[in-house]
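Listed next as structure tokens is one chain, alone, in the form predicted alone.
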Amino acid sequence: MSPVSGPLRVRVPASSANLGPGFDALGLALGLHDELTVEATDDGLVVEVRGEGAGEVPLDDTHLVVRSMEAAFSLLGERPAGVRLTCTNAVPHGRGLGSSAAAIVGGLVAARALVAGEDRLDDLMLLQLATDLEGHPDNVAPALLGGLTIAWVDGAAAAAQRLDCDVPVTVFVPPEPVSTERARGLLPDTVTHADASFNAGRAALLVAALTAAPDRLISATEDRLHQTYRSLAMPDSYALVRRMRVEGVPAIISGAGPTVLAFARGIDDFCPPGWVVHHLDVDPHGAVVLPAS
């Protein structure tokens, strides 16, 4: 089968895991989006980065919306004799908003969608590939389906389940980035059966509250099983989150941070200086491919 003839063009979501209780699986797709053109050519590989990432991401095949497009060709059987990518970010990097699931995410919807292969390589699939890709699907399910989604991994079989959500985010994005793999570490290996017990109450309740009843937000996001630790390696984050949480707003750490996301709108006044604001909605749809410009 011949590549699609042309360029085409796949938008992906941000997303915000966690949401505070729902830890490794929990996650949100938000209306803040990376752009991939990617067009089938004759001979060799060319990318382009424009906007986030630029001048810092590679430009060659360890690029990783590339060794994406490259796992779904060797699934799927087939690529192209070569490909030229451009890819525009607005996706902050190393903030916990899910930039690394949106590259994988991007990566794979538009490898299926350049060798026409939605037949053989649904979005379970996808799914699948994508946690692999990622190693856990709490960020990479939002990304491929939009909305809210509870996902886990049965096995070594990774699922997702996907729901509404129509609630207000606003977002603050400090200057300074941290590394998942540092936030990770700072976890301990064992918790208590009171504070998992917290959680898993808070969790359940959380999904109510984003999609039916938004008025239980600040007990639902609730967390005590990673943020606190997480603390040493983003203190004014967790600062932010503690001040605006003392004044009723549903405030947690984006992901493994260290943005910090409020259900909220009219909060502005809180961002510390040289920090940025993003008023959001839920992104419904998650990945798509659109009609080249």
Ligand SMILES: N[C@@H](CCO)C(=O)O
Given for the second form:
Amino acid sequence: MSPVSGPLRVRVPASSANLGPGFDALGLALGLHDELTVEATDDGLVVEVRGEGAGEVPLDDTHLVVRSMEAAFSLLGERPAGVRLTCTNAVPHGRGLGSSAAAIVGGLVAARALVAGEDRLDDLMLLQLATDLEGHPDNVAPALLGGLTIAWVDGAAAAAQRLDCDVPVTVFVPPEPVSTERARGLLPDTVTHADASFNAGRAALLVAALTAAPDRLISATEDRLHQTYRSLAMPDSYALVRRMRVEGVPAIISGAGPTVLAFARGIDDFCPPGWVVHHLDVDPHGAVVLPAS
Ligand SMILES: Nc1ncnc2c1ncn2[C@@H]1O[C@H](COP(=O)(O)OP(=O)(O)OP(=O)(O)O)[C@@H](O)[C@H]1O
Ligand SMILES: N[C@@H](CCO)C(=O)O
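The form predicted in complex with this ligand, contrasted with the form predicted alone above:
What follows is the entire complex, opening with the chain shown before.
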């Protein structure tokens, strides 16, 4: 796709990472989207934010979407004289639904569309930039590629395998955020060989369960590497996961939490007071460039 001169729109999905045992590797693109409208101008930077984050995120060049666009411009050695950016956000911040990944990927895809086109900045290069900005690949991969993704880093090189996946999802979003930074700080430096082996097996089973054998989801979503350690920061989320799992519902902490995700529908009665429920499908597309509406 060649560069777009007029205003353009980028739609980028929420994502749920880890999915239980697949810590820092598995991720799922979800049908809840942020939308960016971006236009090259003759001068300056204008940022407008609507929806999630409005009144909270900065409106200058420290804005995460702007920082991400700048990273792409720097790599390309080319940038517009000015940018007008409007963010219409539906992905809640600090909830484990990949809001930071959506901002990063949205900014990179928008910058590519504005000045380069895909022939000069392909998806693998965007995945690398996004992983460098986010710090781990498991949210930015599904945000970029859609579907179910298995992401990894070889040395410093990020990579991902996308898989088709069509599984119904319900997410329960609590009113208060927990930052990924805080959640990552609760993890131990080492785990037992038994726990590592357990998670490796269940993560492998989870890929099979999500693509071919959904009856395995309750076993496939067990985890020993992160959820219990993080329960200190999100006790209500952890209790909700346990309540659903004892009823046979494959429930997990979404990403670094505190959102709870279940691979099921018709379970809204589990929703605690003051939380928000979304019934979501998997987004197969990832970030897409659309004509400005
Ligand atoms: N659309 C956005 N625009 C600007 N800044 C954003 C946007 N989305 C996220 N951020 C920044 O990222 C922070 C949230 O990142 P954090 O990683 O803690 O949560 P998350 O990405 O929503 O959850 P997770 O990474 O666990 O899925 C916000 O507090 C804000 O500073
Ligand atoms: N794998 C990351 C996902 C963050 O969304 C973590 O759990 O910290």
